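Single chain ahead, by itself, as structure tokens, in the form predicted alone.
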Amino acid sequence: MKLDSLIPAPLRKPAKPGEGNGAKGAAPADLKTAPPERPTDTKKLADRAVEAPVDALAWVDQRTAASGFLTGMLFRKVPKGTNWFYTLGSATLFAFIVQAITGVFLAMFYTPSTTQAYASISHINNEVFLGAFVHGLHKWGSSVMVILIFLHMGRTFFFGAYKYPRELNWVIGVVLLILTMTMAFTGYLLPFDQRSFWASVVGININGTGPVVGPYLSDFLRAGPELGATTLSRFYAIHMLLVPGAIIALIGAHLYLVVKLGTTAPPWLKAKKPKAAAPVSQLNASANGSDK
């Protein structure tokens, strides 16, 4: 063993600032003769601002973890040969929120009452402001709804989609198209004029004839043994708060699946065929001829 391993190097006596080399030696030249402002209590706070919204959906994510289902639903695989038709489901689903939007802002002004209803549609559209486009967006809008989904049905249908393992979703989506019949359905008598009146009159007849159920349920609808005030409260009701909220659990279960399942691929693009194994006595005589 040599002594000098045993003896301790000298210490270097610490570089004064501004001498020696390296990242903790001289500094550079313009930090000398332009030393870096510092930031102000102004761009202190408007940096603070334009972070806070990003901070705030960071600080939401880490207590609900929705980022990760947002990923697998923007980011997930589709199948080859994806077209228009697989948007009919969210063009639904999108006149759906204008339908509830518009609907929060005409219940607002809305009265459900037999001698002030049709008074206070005539109030929306002639003197509330953007209150007859308001009305409109949410009337046609409906019809563009029941439209759709039957659209949505249909290319469900003829694509095969409702095939295992989609059954469950299949059923969820028909339970959604007759829910969407009824909101279209108890919405009509909320203007309270001799056209709803009458339709609904109608309406209500027809859910009677069905078998078993058909005259509880017409008793239901009408809530008395007449259309009148108390079927008009019903209807509203119904429409604004039941079916809404039955809307919005199934098509959270609805896109859950269709999510965990995929969609299908269309019924003319057939997938390839894996090749057949070669027998095992034609393996054996080539390989017996390379032998050779």
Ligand code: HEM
The other form holds:
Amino acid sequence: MKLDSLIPAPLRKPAKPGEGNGAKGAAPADLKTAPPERPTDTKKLADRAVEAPVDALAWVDQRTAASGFLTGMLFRKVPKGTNWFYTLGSATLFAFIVQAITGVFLAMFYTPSTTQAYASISHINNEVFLGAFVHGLHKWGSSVMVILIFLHMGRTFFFGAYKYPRELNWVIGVVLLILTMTMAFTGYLLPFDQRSFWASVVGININGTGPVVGPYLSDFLRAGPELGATTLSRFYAIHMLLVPGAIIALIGAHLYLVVKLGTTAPPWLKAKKPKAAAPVSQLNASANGSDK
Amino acid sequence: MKPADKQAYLEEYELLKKKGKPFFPYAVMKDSAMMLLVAAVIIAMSIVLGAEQGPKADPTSTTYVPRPEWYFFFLFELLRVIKPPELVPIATIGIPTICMVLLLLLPFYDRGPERNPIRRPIATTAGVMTIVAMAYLTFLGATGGSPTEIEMEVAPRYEAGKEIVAGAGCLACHKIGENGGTIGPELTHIAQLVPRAAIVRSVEIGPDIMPSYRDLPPKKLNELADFLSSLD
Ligand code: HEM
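Could I have the structure of this protein in the form predicted together with protoporphyrin IX containing FE, to go alongside the form predicted alone above?
Zooming out: every chain and molecule, the one shown earlier first.
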């Protein structure tokens, strides 16, 4: 693939000796035989119009200094050997975004009350334009996100990506995993059919058998002696405000660290070291891990 | 990891990064292709599998069989694999809590400099075993039904008795069809072995470690016996 043309020239890899044909385009035309055209008014206006978006961007950039960060982020190098396994994190992010968007539309029609929840879901499924489709996206998107987050965690585990200096990013990741499972648990009650009702009863009871905090946790979740109206609105608030907010904040921190630290290279790759340049102490430190 | 190891890693990483390609467009291309695939899968699932509703929630029905969403099957299965009631809290909260803590603290107790999975035999084995265990429990959960469900097809007039047997916890000890434990004798073909009256007597007396179900209302006891004496 010739993707290099998408990279701004100063950031491109320099051509290797022998590549390219030295001469930089055609020779400049003679000024006498081809004098520069005088710009007409329309042409000037057209030029302005073309420049307008650039000017606007420059205006924003002067005030935010974002371009330095953005080019730094977009054109940062990812290490040699970066492969398809490294797409699992952004795939998880994508699944989360699908959940967020479809969730907003479901929230427009859903009523978190024990008497109306079931009917509002029927309404979404049967009457709302594309309702069943969006509901389906949200329902199956949750399974896909759970699968992807586990695959992504597996990748970082087997690649040893949780080791120095990325320990903190692993810890943030585990919290994201717990929060994602919390989303799955709290979302399951919302349709308020038999399946979701009894699964939540059992889930809350299981929490209640836990050591020390167990009973408090299940009391908090149930919000009363029986699973009922307060439970449902509590699950709803957790599912669409509390946990998503926390997830978004933590994904932000997670991605900040990804950009800041860079992603790992596959663990089986070793860089060829210029032997003479490395101090003796470090040669020893990496002596049994160098080139095969 | 010793300071020298950290230094060596950072230098090594710097070299590999220098030899790499820019995030845009190379990694972005792969990421986008993967995202398109994910989108296609979710859309296809939504269209093919839909989002049907079950019957409306009814807090007064006690015979409904609770089933979690599939990704909690492994937790649910722990409940079944670990039988004695006093161990249940350990199974449901203790083990997951310990696993989560172990997972969270992983970078702090696995501090060796080696990253290649082939040369980290302990970590790699532990990881593979965890995946196999979770996959196995999820498979059991997907195929086994829940601890209070009998998945046997029966004639409509035996449905009521089947629900009672399922709800009364007989499966904790008896196997009926595909479901249940092996502490007591299997009841799948009980009608071949003993007559109806003997079944009723067993249920009322509760031989050996089996609890007595004398307090069941006569109607329920009747339906239960009808169901069991149809199993031949
Ligand atoms: C909402 C969930 C998550 C999102 C959106 C997310 C996103 C990402 C992205 C986009 C990357 C860049 C590299 C890649 O894609 O592989 C990454 C890296 C990483 N993630 Fe996640 N992640 C999530 C959950 C997790 C979890 C559950 C863990 C582990 C417990 C984890 C641990 C890591 C680590 C250690 C890295 C650095 C990998 C490396 O440098 O090679 N993440 N994450």
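Positions refer to the first chain, counted from 1. None of these values were measured; they are calculated from a predicted model.
**Q** Do residue 170 and residue 117 share a rigid part in the two-part description of the motion between these two forms?
**A** Residue 170 shares its rigid part with residue 117.
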